[in-house]
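As structure tokens, one chain now follows by itself in the form predicted alone.
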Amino acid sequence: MSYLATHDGGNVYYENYGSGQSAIILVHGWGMSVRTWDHVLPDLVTSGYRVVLLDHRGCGQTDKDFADMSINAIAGDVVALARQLDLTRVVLNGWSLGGAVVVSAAAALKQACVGLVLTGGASPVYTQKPDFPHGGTNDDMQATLAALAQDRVNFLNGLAKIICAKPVSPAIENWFEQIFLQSSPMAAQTLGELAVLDQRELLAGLTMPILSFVGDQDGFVAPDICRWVGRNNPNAQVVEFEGVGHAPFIEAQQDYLAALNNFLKQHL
């Protein structure tokens, strides 16, 4: 098992497949772990890419007792890991809240980040603002956090059942639930930060190629948030999946992999 020792005294779990100074780094969504990438990891490795994955602070096999579980802190871990592994060319792929993480990390890595992928990415904004009508409301977020605090186990059980819009097996739903339950209740701090997140200026100013995946039935990240990327960054393209929810790498696995591999062939 491999760990990154952080500047604030914690340990971040990561997995590292392959070698070389170019890699795709996969960053999971809130409350999840590296295991959520199991549907794409074998294909990427077989295709010859170096693949690096890490667990967020408070999630998976990473330490649970970080004082700082902010999106920027997790992004700092991504940057530190890329540098520790001596990676000079990376494509960052962030799912859900991981989208906000990789936007922040891409800005910090600068020229070393040669591509950015947002998979149902919760960026640039997650909750509505006076000049941004997409997404839920701050009241929605506060209700979510309250439900998590009151009955975390049952709330996460219900959450696991609505990640996918297309029918999936009970085993997949249970798998999501078990991953959620590995996370710390304190990881709710990270989720709560989405209520005030605003990366519009940051994301619009990124100069690397960007690929934004959209599930048009996504009930977690409003599809128009993901579409915003294509409308507001000239380097971005949008790939949209009809009838797909928040997990296109499961619900439209082959089409997702085809588009991702095409992007990697061009830019990594």
Given for the second form:
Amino acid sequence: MSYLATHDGGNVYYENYGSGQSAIILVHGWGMSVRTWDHVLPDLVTSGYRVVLLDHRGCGQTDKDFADMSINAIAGDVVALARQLDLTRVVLNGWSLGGAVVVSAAAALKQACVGLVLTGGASPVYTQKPDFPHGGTNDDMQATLAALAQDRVNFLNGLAKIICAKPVSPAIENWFEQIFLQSSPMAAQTLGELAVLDQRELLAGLTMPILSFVGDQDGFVAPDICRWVGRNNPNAQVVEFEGVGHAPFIEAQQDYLAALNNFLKQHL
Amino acid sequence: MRTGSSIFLLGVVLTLVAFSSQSISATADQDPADENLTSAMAQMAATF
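Structure of the form predicted in complex with the partner chain (previous: the form predicted alone):
Entire complex below, previous chain first.
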């Protein structure tokens, strides 16, 4: 078991496969854990890449009692881990809320971040703004937080069933549910921050190559949010999966891995 | 008995699949500004 000791006294769980100073770091989505990358990890390791994964604050095997559960705090953990492992060339891949985490971490890592992957990434903005018509409303987010507070177990049970748009087995849904339940109720703080997130200037200004995966039936992060970077950053390319929901690495696993490996081959 | 249970489970799975498909179809037909008003997560929250 490997842990990063954070500057504010906590311990962040991580896994580290392979060696060398180049690596891909996988950052999961809200309420999830490193295990959600199990459909991706073996292929990347077999391909010869060093792969590093970590659990968010409040999730998986990371400490649950952090005072600071913010997206920037999690991004700080990603940066600290990259530096502790002496990684000088990093590709960051963030799923869902992890997308906002890696955008923040990429900016902090500067030249050490040689590529950025957003997988159904909740960036640059998650809820509608006067000049950003995509995504849900703040009311939607408050309703989600209220549902979590009122009946967390049943809400997460229902949520686990609708992550994917393509039919998946009850075992996959149960697997998502069990991972959700491993997180702390306090991790809702991180989710709530999406209501005020605005990384437009940050994401548009990143200079490394960017790959954004879009499921055109994503019911968690509106597809137009994931497409935004393709229109607003000249270094970005968008790969879209038809009929796919919020988990393209499961719903379109082979195509997802092919595109990801191609990106890594070019940039890592 | 086992056959009956299997049919019941299959029915549950098909119902869930149909529910997911309907939710997603509704989402796909919305204008961008409205797309997440009927998103899967918002719909789920609205039932609580």
